[in-house]
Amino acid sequence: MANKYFKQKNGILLAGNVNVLTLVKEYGTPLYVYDLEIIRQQYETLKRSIPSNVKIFYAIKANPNLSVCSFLCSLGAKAEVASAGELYIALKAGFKGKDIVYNGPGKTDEDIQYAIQSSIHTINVESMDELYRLDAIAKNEHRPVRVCIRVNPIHTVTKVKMQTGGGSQKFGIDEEKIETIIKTALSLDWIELLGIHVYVGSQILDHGVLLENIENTLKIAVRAAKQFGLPIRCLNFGGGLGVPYNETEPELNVEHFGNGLTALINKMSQEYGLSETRFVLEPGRFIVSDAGIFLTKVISVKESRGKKYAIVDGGINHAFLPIRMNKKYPTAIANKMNQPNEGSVVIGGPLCTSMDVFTNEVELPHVEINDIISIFNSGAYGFSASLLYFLSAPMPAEVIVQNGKHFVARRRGRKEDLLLNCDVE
């Protein structure tokens, strides 16, 4: 199975136009491809279908390569960050401090510093403590910090893989304690409350489902504005806007996901002032995932019981997600693609570990030593979520393509990069 988004020319596979046995060539594998083009067509087709009152702040985490975050910092995305290394890496692409937000349920006082001093639209703060500490570390700063509060809806959202929001959860502040942590912060001298974040979970596919939650958001974010008489001056919707990974999961409808988010707002307007509101989406997956592949070259062949083998070069150590936690990732040989699946193959990593296998057998064409087996949606969640250093194997290198051109976005990694940090004589 392939990816709509690649074309294949004679039998390869094409990557920006870019014949990937080419790639392979000049950067060897295990490789990671990125297309900028189909980040783009991604990017605009969200932007398009949403109101112009909801900015885009790309999910650090679904792709942190810092050409990868510099391209969409120059499309006019923003960002959002959960790490201090994010951060970074986010200021470093290019994006200001003011196009900022900052997530996660754990954040060091070093981290909430280095925020602070970055000067970032908003920490959304996700405990009672943890605002405390803001306001203290904003004092040492002699600088406000702006803050939105993650709550945790008790609606709970129904068919959302990987849960967020709902029931017992460590994001957030339970909806029905946010009127006390919203007090507080109104008491903190340092303390700017702009609003309210809710994000239920990834990888939603029905517009409907994802329109549900923002809905309730709303609710919630005007109930407290009342309550407090207060201005809303930010409403973070979160992410969760998902792809395809198999022929039978539908695409997520964004025409009608943007529609159905303009009426939501507009309706809500009606009954509490929201012109000067900024609405914060923050897609990830949705903008990168289709536009990576993974290439990891056939070094054996073998039977085992009846089950055939494809033993390659790349394994759950540079591209975890794809090989453990989803079972249907689209895969093909790039060299093979005009050529007629001959039946079931299971592809196993070199690593010396029974968890190194795809966890289903694939449909592919004949397989042989050299083939190149291509594993489409790996752009997002595929180098930065792997075990990086598992069992020790060099690290694999990303390029990206875009029109005909490439480059390398990170050199593949070293055995002498294993020992970094290490006292070695």
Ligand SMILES: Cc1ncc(COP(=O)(O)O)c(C=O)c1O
Contents of the next structure:
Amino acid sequence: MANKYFKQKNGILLAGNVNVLTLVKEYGTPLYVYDLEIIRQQYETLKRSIPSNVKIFYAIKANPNLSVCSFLCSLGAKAEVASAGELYIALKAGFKGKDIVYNGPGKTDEDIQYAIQSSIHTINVESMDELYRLDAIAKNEHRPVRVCIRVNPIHTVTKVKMQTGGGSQKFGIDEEKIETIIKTALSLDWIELLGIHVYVGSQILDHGVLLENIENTLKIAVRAAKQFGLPIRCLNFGGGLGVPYNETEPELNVEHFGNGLTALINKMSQEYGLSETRFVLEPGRFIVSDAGIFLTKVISVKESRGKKYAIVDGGINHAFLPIRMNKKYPTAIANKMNQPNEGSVVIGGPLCTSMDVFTNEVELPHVEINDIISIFNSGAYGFSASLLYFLSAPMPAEVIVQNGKHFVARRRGRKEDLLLNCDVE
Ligand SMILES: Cc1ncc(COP(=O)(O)O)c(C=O)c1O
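Would you mind generating the form predicted together with the named molecule now that we have the form predicted alone?
Full complex below, order starting with the chain above.
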């Protein structure tokens, strides 16, 4: 199977014990399907493995579907947001302000005001001018604001494409400059400085790499505490826990990660008192990626100069996944799960750009018009990271499955939506 969580019966792919052809018949294509039980497994596996003083703040950007967010809230997760829109979704999903952290290098005054009014857990401050704006807006609101300073570390260990820490970055404050911002934060009346935040990159599969970066974060915090009086009431280690996208990629060893994290925190606690510290992890992809599939129907099959093409009704405007990760995405024909592979096929969407290709060449059974292609690992950065209005195609629907039941969590978009907020005669 193209994803360990999904099964088939009589050659038809099942999602949450529901025959996906039933879903296609009821909700149409292109269609996102999310299995809540897979989300539960991923969340609980992580929670079980990490120490109890490390809290999981789900990064909503990975999948902001309201039903997905509410489900994670019901499991006890907290939330990480990176825009006022995500903050709005988080609050609507049931997360309490005190359980939400806010990141982002370009927060507007309105974003900051909304976050302060929502009494969120912490705002991670990313520049000196943002710190002054936070202080001024907090003063105006008569509410002190709790902040962590987002640090761009000198040393990072990552072997990933999407790096957000180390080198020159638009994110955070360079480590070598943190003295000034810490001292300023401590001097401002409406700023309550709690600690630091470091997030170095996404899709890290090696627990050793994650732990090396966390150790570095702990060291930066303890050094800054001793030298500049940084309080360490909150230490935020960011997200970045990865998932395998094909058989050649290893699974992240969550148990080893958790054991290593416990050991690191214990070791550092001997050097500096961390018993009152709240530790934060902000995973997105790890929690929701495996839980999602993207279903799209074959509209046309053809050959061009030795390559076979299946053109489908969903494009990178609905699922921008492979382009961002540059992967051969795990793919199958949902109605031919027990048929042998016949040869390699390029799966391309309907958009007028050669970027609009899901897999360069994937081995599939005989592919025909009306077949349903399933793209696995679509639960994270699928709907939310897609070019949803590119070439004016309505948004795909999103469906939740769980233990044999299903419901629509976001209705399919309509042509009329494309002119929303325009004056139309
Ligand atoms: C600040 C921050 N935290 C957490 C995440 C979630 O990362 P991931 O999905 O790799 O866990 C991101 C992703 O961009 C981020 O920017």
